[in-house]
Structure formats: C-alpha cells, structure tokens
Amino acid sequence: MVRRLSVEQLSVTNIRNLRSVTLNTSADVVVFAGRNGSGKTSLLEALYLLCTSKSFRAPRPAESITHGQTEAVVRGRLLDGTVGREQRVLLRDGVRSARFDDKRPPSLAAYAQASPVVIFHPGDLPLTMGPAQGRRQFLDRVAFYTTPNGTKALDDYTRAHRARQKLLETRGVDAPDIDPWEALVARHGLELMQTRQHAAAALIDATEHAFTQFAAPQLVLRGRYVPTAPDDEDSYLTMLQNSRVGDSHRGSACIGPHRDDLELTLDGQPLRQVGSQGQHRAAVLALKNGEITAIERARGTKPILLLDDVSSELDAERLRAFFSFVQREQVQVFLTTTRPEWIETGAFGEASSRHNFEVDHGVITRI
C-alpha cells in the first residue's frame, strides 16, 4: 500500500531572513506569494533541509544560516501514511545533526531516505539543454532511492578512478599497482552503470508519459540511458588498458560513469538541439514527475514537491495543465509565485485542501 507524506507543522529558526517562523502546513496545496528577495525560496529550502539535512541551495551547511548567527534549527510534523512524528534538523559550526522524534537515525543518508522530497526550481533548468553532468546528478538522485547501494556505488567509482588517474599522472603508464586500480575501475563502474540504467528505467515512462500531458501532446520525447563502457568487466579493462596514454593527458578516462548521459529526444531529434524554452521547461517537469513516480515504486511513498516559481516558467494553458496532472498524483505540494492570481485557476480541483501565506521580507501572514 503506498503512503503519502506530508509536512503538518514547519518551524523555522534563522534560515536566511526567517528569523522565526511557525506554519500550520496540513493542506494539500500551500502556496507562498510574495514579491522576489521575500523569503519564498527560502521556506522551500528550510522544508528541504528538514526531509534531507542539506540544502538545494549552498553546498555548505553555514551558507543557508541568518548572517550574523551561528546556528539554524528547523523542525517540523510529519505525517507519513497514519503515522505522525516529528523531525528535526540543526546546522551548527558547519556541521549538520538531524532527529526523529529526537532519536539520531542511523546515518544522515537513512534520514533522508524516510522522507523523500522532489524539487523543481530554475537552477533546474540547464538538466535537458545544459552538460551531461546535471543529468548524471540527476540519475543518482533517483538512484538514491530505487536503488540502496547506489550512493555507495558512486563513491568506490570515484575513489577507484581517481586513484587511476592519479598513478597514470604521477608514476606513467607502466605503474606496477595501476592493474589492481583498473580491476576496481571497471568493477565499481559496472556497479554505478546498473544503479543508474535501473534509476533511468524508473523514471522514464512516466516522464514520457507526463510530457505529453502538459506540453505538446502531438510530441513525443523519449529517454534514455546511454553508458559510455562495454557492459562486460573483461572488455571494459581491456579499454582501459589501451587507453591509458591518452587517459593521462586528457585528465580522466575516456570511457566510463562519468562521461555517461540520459539522452533526452523530441520526435527523435535531440532535444538539447531542437527544443524551445517551454518544451525544456515541460520536459524538466517531466522528469520530476518521473522522478515522484520512481520513488513512489520503490519506496511505497508519495514524496513531498517543491515548486519554486513554477508559474514564472510555464503559461496560463501549461500552468493550469500541469497544475491538474500534479493533482492526480495526490502528492502534497509547496509552491512560491510571484503571480498568486495564475494559481487561483481551480486546475488543483475543489476536493484539495489549500493554505495561501503572503511572504514580506521573511514575515508570513496567512491569507
């Protein structure tokens, strides 16, 4: 049976210019409005930071404080099916702790797996036009979830691939221990390439599918991943091998996880080439409905969305659109706009329970 998480109560303590904030959030639907630079972003990255410990904003846990203090607290109810508790997290000097029902979880990475989250906002965007790296981040996003060793999988490829790469610039071709590293190379990147072609076949039904439904339903976008390394370790060492000269100048290897992409086509075209600015944008919301749709199959949770401004990026037709097929999924929702009067269109229906809040300068009033 699938559950459906929710956030009842959010409490804010010094998380950029939320000096202290307590929201009752027990809606389907909350919409933050206010003009930009009032603290919008700023409440989605605090419910970020309670169901994951980071933010999506600054790598660094210090970045996301109130200038001028040193500690951030943000606490909140969650309600996962019929079961209430509460969450919290603290960043101090730079280090993050975070607690059910002031418990410590087994690992920051098991906390954030109870309470999954997707987050659409505009540094978003570049994933269909932008590097293939984006769209490799985002596979292990999904992987997280669909896939439990999948972080670990990421890790030994990386620590294995930079210790190649390290022995071909410091001691040449012909290092005697260089094998033993490649063995792990190809070992671990067989391991990554699997996370990732499972996260990739997770998602990429239901982005096809929900393109259709908010964009241009007589186009057709299609997905997939495309790994760069033989999908067999004898193969894939012996390419190595043969490349180890042009490896060592070139900086990393030539084949391998970290040059692998999920190729994106529009009517069998690619879409970074032929999309406009509202098909990338459609297509962007595609994948985060794919990516709700992963989660939901492999850890039997609807997880909390996040939209930051969704209505600046899509029109009236596209925004009342996508406003319907996200409520079919019956997920709860959190989203800013500049332009409350585009969501007061209906399109999440009469049946969804809704909180509007007004945000001036970090002050939220209900409406």
Second form
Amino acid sequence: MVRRLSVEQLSVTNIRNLRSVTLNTSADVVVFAGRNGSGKTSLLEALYLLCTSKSFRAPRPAESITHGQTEAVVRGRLLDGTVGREQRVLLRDGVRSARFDDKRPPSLAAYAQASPVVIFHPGDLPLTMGPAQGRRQFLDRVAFYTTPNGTKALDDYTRAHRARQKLLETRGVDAPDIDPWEALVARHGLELMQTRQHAAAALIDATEHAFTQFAAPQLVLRGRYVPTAPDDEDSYLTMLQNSRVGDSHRGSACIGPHRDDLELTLDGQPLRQVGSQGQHRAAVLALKNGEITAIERARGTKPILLLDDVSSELDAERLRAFFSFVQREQVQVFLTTTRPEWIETGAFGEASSRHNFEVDHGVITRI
Amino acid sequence: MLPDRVRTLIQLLSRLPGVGEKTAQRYVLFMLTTDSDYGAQMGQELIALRENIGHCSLCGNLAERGGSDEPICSICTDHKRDPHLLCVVARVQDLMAIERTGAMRGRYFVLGKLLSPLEGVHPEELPIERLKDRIASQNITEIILATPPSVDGEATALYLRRELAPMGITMSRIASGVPHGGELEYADPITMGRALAGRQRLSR
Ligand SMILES: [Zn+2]
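We have the form predicted alone; now please give the form predicted in complex with its partner chain.
In what comes next, the whole complex appears, and the chain from above leads the way.
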C-alpha cells in the first residue's frame, strides 16, 4: 500500500514577512490566496524548508530570514501514512540545522530524503523549452528521491570532473596524477549515467501518459535520456585521454553527464523546436506528474505537492485537468493564487477537505 | 564589558572544532568558578603538549619526544606487530579509528594529506619518497591502502597504487562505501573492522 505524506500543522517564525504564523493544514488541499508580495509564496518556501532544509527561492539560508533578524524557525507535524513526526528546521548564522522529533538526522540529505516534496512554480516553465541544464537538474532531483544514495553519484562525479579540469588547466595534460583523476571521472560518470537512466525510466511512462490528458490526446510526447559518454569504461577513458588538450581550453570535458539531456519529442519532432507555448506548459505539467509517480513507486510514499501561482500560468481547463490527476493521486496539495474567486469554480479541485487562507502582509486568515 | 583576559581566552577556545562563542564562554566561566587546580593543570598540560608530543619519524603517528632522538611511536616500537604489513592512512584520526577495531596486525604510515587539485594539493606534497624508503628498508611485503572512500581518498589510493607497483609488493584497498561521507573517523569499530576484513586485493 502506498502511504501518503502530509503536513498537518505548520508554524513559521521569521521567514521573510512571516513573523509568527501557526496554521492547521490538515486537509487534502490548502489554498493560500493573496496579492503579489503578500507572503503566500513565503508559506510554500517555509513548507519546502520544513521538508528539505533548503529554500527553492534562495541559495543561501540568510536570504530567507526576515530582514533585521538573526534566525528563522519552521516547525511542522507531518504524517507519513499513519506514523506522525515532528520536524524542525532552524536557520542561523548562515547555517541550517534540522531535527526529527528533536533528534539530529544522520545528514541534511537524509533529512530531506525522508520527506519527498514536488514543487511547481513559474520558474519551472523553461524546463522543456530552455537549455539542457534544467532537465539534468530535474532528473537529478528525481534521482535524489528514487535512489538510496541520493546525490552521491552526482557529488562524486562533479568533484572528480572539476578536479581533472583544474589539473588540466594548472598543470597541463601530462600532470603526474591526471590518470587517477580521469579514472574517477569515468567511474563516477558511469555511476551517474546509470542513476539518471533509472530516474528517467521511472519518470517517462507516467509523463507520456499524463501528457495525453493535458494536451490534445492524439499528440504523442516521448521522453528519452540521452547520455553523451559511452557506457563502457574503456572507451570512456580513451575518449577523455584523447580530448585533454581540447578540454583544457573548453573549460569542461567534451563528454560526460555534465552535457547530458532529457530529450523530449512531440510526434517524433524535437519539442523545443515544434512545441507551442501551450504544449510546453502541458509537457512541464506532465513531467511533474511523472516526478510524483516516480517518487511514489520508488518510495512507497506519495510526495507533498507545492504549486506556486499556477493560476497565472495555466488556463482554467488545463488547471482542471491537472487537478483531476492530482486528486486521483490523493497527494496533499499546497497552492498559492492571486485569484481567490477561482476557488469556488472548482479550478483547484472539488476537494472534500480543503482549507482556504487569505494572506495579506504576512498575516494569514482562514476563509 | 568582559575583562580582556576573559575575552582572549573565549576567542582562543572558540577556534576549537565544534566550539562556538557561547560554548567557549561557558568553558571560561566554568574554569573561573570550579576549583582553582583545574585551570592550572589544564594550562600546564597544554604547554607540555607541544613540548613533549610530536609526530613519529617513521609513521607520522603521535609520539612522545625523548631527548635528542627522533620521536618513535608506541606502534612502531611494538615488537608483536607484523613488521612486513603496512597500512597507509590519510590522517592520525584514521589511524586511531583503525586501531579501535583491534584487527590491524601491522604498522601504519600517515600521509598527512590527500591529493586534491581543487585545494592545490599535488603529488609532490605527498611523502611518497619516505613511504618508498620505509617499504624498502623494512622489507614491507604487503600494503593496505586505507585512505577514505571519498573521491580524493580514492584518487590518492589509485596514485599510490601506480607509484608503488614497481616495488613488487602485495597491495589491497579497504572495502568502499562503508562510512557515509567518507569520514573514517566517524565509523564505528565494527563497520571499520568490516571494511578492513573486506579489503580487495589489487592486481599488480
Ligand atoms: Zn610510528
């Protein structure tokens, strides 16, 4: 049986304009309605911090803290299936610390892996249209939740690749330790390719299926992971050895996971070239559905879904299609909107249990 | 507000790993309020520490300085150890972690550093010549490469393996993926013992 992860209660201190907020969030759908700058996205940021110890808006912890304050705290009561737990994330002096039931987790990565969360915000829209880097990061996010080692393959590969590059640039192509570093680039490169291959396999079926529901059903979206390096170690190593001179000028290796892509085609044509704006939006939504399904299958837990300002990016029909999927999946959804009047139209689903909040200047009222 | 001397000591203590300013302040107040011998004894021991403890000239482990002789550690002078087996580690902390398992019959060699082009550490900074001398002069026949299973630790092990290959000794590498994050220091003795027992013989 697949369990559902949910946040039952949330309390936030000093996250941006949220000075002190405690909310009962024990519902299938939680709506935060308010104008831009009201603090509704900060509530999603707090939820994301609670689950991952990181912000999706700011790379450095200090940026999420209320101006003029030195620390911020997010606490919450989560329910994983039938098992409850308290979680807490503290930001202070540029450092993050996290606790489960007042206990220190083995690592911040282990903390984040325990509470899978999927987020969709306006910044995701270039995912299918923009450069491959966004799609690699997306694959790595899925892999973080679906492989036991989390980001280990990515971290190891990144370190080995950067070390080889630094060596080529500062010590030349005949540095005495170039061979060991190159061997590690290939070893961890292959590990990362395998990790991404698994993530893509877990993701693609559900993505292709979901697309038929968000776009015209006769259109076929196909996804494929496209690595750039050969999948046997010897050829990989030979190619690296032969490209040392070129690589030392290029700033990175000519092959390897840092150049991979998740290729998307629409009826056999590259989506990036032929897709209309509406088709791109449908494809992004389909990928997010794929992410939810991949996490569910790998972990046996339905992730929490955070939707930031989707009503400004999607038309009512697409939104309804997306919500009907979300409700079949029975994931807990938190969403922000500038259009509270949409709540009653059913655009955000016909939730049997829904809590609606109005957010204004960091003050939150149940409506 | 605080007397200068108190502030200085707080600053000194807060440079210790894992000690912040608040904790340092608690330590100073504790030393001021507890019996007067405690602080004095600690002061004497701290001065004596640098004067009397150095690094073993053979392996790099902590060793007592004895007069004019080069310091030699208690492991290098322990005659019950297998003189032909040498375990190469990155740091003294790693040596201690392996010693806690009680499973290591041989002696050690502490590198002091790991290869890391990103931090500017290159092969010429590793004590390779001293290691080769040790192997040749002490008839070492087997080497265990026990650098941590991190990327830098693995690169260093690969480099040593190639550098030492012409010496015709048996080499093995501790089982990988054992402690999370590659810190041997934090591995419990059972896990560390398993990494040692599960070491892989490396082909020449
Ligand atoms: Zn010694």
